[in-house]
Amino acid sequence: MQPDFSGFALVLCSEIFVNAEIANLPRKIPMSQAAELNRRFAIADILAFEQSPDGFVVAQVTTRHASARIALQGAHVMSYQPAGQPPLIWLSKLAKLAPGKSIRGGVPVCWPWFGAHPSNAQFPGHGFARTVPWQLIEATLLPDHRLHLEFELVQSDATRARWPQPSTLRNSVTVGPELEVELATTNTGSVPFELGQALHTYFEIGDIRQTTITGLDACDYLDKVDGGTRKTQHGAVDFSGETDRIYLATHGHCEIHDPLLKRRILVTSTGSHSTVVWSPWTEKADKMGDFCPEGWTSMVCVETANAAEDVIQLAPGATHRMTAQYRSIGL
């Protein structure tokens, strides 16, 4: 007598048929970052995600008080232009944005240390939070129509590779009549470390060489463009040519003396001890290749920091909160 495989022959007929049905469905195309943060945080008209090929991702703000771009990666101020105003925020034409680059411009983190790392040259200058992802965890729009981003620096094996210390770092940026950020760094293990830091910031001005600053006459300085040299200023700041001074244990509030943009820009803060002012001139930002032709005219660095001698002796358990803001009020 012979087998009767009949159903089986059905079953594996219909097995076949179905596994082709099944190849023949549209794929699930994963939902990129852009897409999952639009479906979690977007607010009509008001915060909104854009992604590149690369998949570098941008939030785009626009309140009634002002209107900012931030990337993920960095948690980085991009640009800020108050409403009816020119940008307070300065970003190079050239700015590379791209993952693990760092963007010239806007407001870069410098964290865990300022400078060069104090043991390790193989280790990026100003630390690696400019460069690594961030993940956005609160997009609130305030009742006064602020809106409140906050951003946690995301770990991994390449991060703890380079800082070991065990803590978090998160960084809220408040878009509205004025902008503000604040790093807060929380120690969360068994035994102290030393934290340097800055809110290494771009911003818009007329021309640098009629640029002064006030509010940090009597305060000592190291220049390091004499070879760190310490010095004490005296009176406004100007610029004739290259600078880069780091402000020892000053007192959170300076300003931006602008006679062609016919502004004054404030910076106050609190948690910071040290005030780092930068302009590259010409010869260092024609060597750079990500300013624009004369860029650097149009920009100077006012940076809200810890460095130097005024570096954080952070105990376990405790969070520093270094905060910054930045407005404008017309000549």
The other form holds:
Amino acid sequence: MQPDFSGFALVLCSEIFVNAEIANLPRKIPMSQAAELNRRFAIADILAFEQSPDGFVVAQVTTRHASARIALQGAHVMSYQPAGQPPLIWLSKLAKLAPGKSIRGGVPVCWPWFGAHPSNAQFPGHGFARTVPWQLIEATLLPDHRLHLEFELVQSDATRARWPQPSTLRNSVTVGPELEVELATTNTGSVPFELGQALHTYFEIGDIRQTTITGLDACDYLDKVDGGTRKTQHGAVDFSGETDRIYLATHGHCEIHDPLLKRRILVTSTGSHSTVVWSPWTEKADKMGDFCPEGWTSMVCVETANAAEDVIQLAPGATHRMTAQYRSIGL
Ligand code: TA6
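Form predicted on its own already given; the form predicted in complex with ligand TA6 follows:
Following is the full complex, with the preceding chain placed first.
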């Protein structure tokens, strides 16, 4: 008499995993990453995950306050649009959305160094955090209907080969009437290390040639378009060509004045001593290959950072938190 496995198969099915030899069912099909994320974190009509054929996973956020898209790779905010307003965050129409590629636009996480690696030119500019996998740790709809997502960088042989210092990195993103981002680096080792970082944020503007930035008056800056020469800012920052400046010892608040979109974008930060301002202008943008023609006129980077002489020395067991908050108000 043949043993009866039907009850056994029924129990197994409830455990999701089914052994095909016993239940004579199709072999277990691995769940896609997006399907697994939807199973664990989806919130009806508010949070869902999509995956492209080559495995690029994006969180789609829709709240009463704003909508946003966040790539799992790099915990990279790709878009943020407050309800009833134009987008606040710019994303290139030619942005490459593929595993291992940096994304032109949004809020790239530059970590654990800013710019070129201090000693190894072979290492990627702005660190590796933005081009490696991250995992979602938590998704919470707050009582005021802001959505809070917490991501953690997945350590691997590839990351340790470029950064052997024992550490953890989390990126928290809160989508509400403003966009809030927090980078938290913890030194889990036994020796201090030097940390350079930035939220390399691209903002949507009407026209860079009519845009100004206040809040950096009297700050020193390193002018990367002029050999890194140290200079002092007088009055508002305006734009008449390629602009690439690391402002030092900044005060945690600046404003982007946009007369065409008739708004000011307020950039407020904590745990950041540097502010980087960047407009590639036409020639550099054309060379980069992921700007559409004239795309450079509709974006400006104002980056919350710790760079150059402002890098952080992080003691064993310590955590450094750097936050940025973005919101827009009428002119
Ligand atoms: O933050 C300004 C900057 O360092 C520029 O020098 C330019 O290189 C820009 O970042 C973009 O860098 P990426 O590596 O994203 O192409």
